[in-house]
Amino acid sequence: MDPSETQAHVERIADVGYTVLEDVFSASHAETLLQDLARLERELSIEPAENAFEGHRTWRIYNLLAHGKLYEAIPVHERVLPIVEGVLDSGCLVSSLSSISIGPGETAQMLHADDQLLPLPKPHVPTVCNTMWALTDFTAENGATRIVPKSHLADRSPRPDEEVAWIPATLRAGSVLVWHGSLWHGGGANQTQERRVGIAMNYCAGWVRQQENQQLGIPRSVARGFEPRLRQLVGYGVYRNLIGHVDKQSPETLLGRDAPLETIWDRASKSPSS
């Protein structure tokens, strides 16, 4: 994507709070995920929650980065990752990546904001900014995410069932939709006989504990895998040279990888000539 286009989704969702990026993927791949997601669900015995948040009627495969190497692209897509990185920074992590698939009968999830666990005053700095990648057509009457626009500049997030105006985030199969943290939000009712299937990529700040533990989710002998970038991105890395070492090395070092870490402080003990 040309910088200034990536440059404009930034501003949107600093404006409004949220954007859409069109034909991301193509209808084959978008196929392909829905195959393999639905092995997953047979194989992991996936079952709707016992909860009204995650959905009677929904399904969702947590942590899929440990599922197979078809969702390692995701975090790293070139289109999508430098908004995100435009919205937190260079040093953001995943959060966590897992599949939303809303069936027939499903009720509309209540408003809420993917930062509001966070004991901060708002409106802060962004935290979280998150991306749903639709592998169906999102409508209005399928369960298209529900959001506030502007609601991410709210003084406060939503209260339980707290009802405001909201408008469907439709979307063709294919899309992204990448909205901020703060965003009020929430999965919609599916009036239809289809599910509505996506893949929830969520980002955090560096300096945020990520809703999903990936360096304990995922197996050590897969993230050795790993292209160098989606190993940072999981927390393989160190946040502006300090935070998240161990014992003063980059975490690379615990997947065998030599890894030499010159932290902030060290920098900062150089003299200017050295």
Ligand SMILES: O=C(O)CCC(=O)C(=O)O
Contents of the next structure:
Amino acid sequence: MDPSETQAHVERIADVGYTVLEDVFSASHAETLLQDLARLERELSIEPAENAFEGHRTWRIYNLLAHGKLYEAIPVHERVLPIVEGVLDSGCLVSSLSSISIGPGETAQMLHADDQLLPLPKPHVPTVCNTMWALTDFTAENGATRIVPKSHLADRSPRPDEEVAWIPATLRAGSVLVWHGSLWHGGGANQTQERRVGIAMNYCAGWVRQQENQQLGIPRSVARGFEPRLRQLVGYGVYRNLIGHVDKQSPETLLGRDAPLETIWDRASKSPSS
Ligand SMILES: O=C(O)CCC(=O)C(=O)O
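We have the form predicted alone; now please give the form predicted together with the ligand.
First the chain shown before, then all remaining chains and molecules of the complex.
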């Protein structure tokens, strides 16, 4: 994507808290993903959760990077990742990758902010930047994500069950919604007979703990096969030459790769002329 277009999306997120990218992936790719999610749902015996937040009529499949090559292209997408890097920085991490399939009759999820567990005074710098890949159309009737524009600028997160004026983030299948982790939002009620299916591709800053533990959740044999940027994104990199090291080595060495690390301490000890 043209850097000025990326920048415009980053500025829109800073301004209103979210942006939408259209035509990120094709209808046939959406169908491939839908079929694979249906396979996983069967094979992993996925059932709706028993709590209102995840939804009593919503099917969620977590840790998708452990479940097939198909999902490896999502975190590194060339149109989406640069926007997330613009919001967080290039040291950002995959926080979680899951599917959210809202079934007929599901009620609206409570409004929340994805960074609300972090004990930081608000508003604060972006710590989380999340995306929703629409595999089906998202409509006001089928449970499009409910969003509260500009709420990422509020000095708090919503109280449990607090309802304020919101708009549905209607999306055509193939679109991606990107939002600031402080934005108040929630899944919508599904009043249709069809499922509303999305992939929640969530990122956090390189200094924030990932929501899904990627290093333990993804077998090393699988992570070893990831492309280099994806290995960094799931946590086999080192943020600002320090955070995440293992015995002053990059965690990549645990995947059997040669990955020399110059720590921030090594850098600092060099004289400007050396
Ligand atoms: O499914 C959606 O539209 C949003 C879901 C969400 O925000 C969540 O589960 O945290």
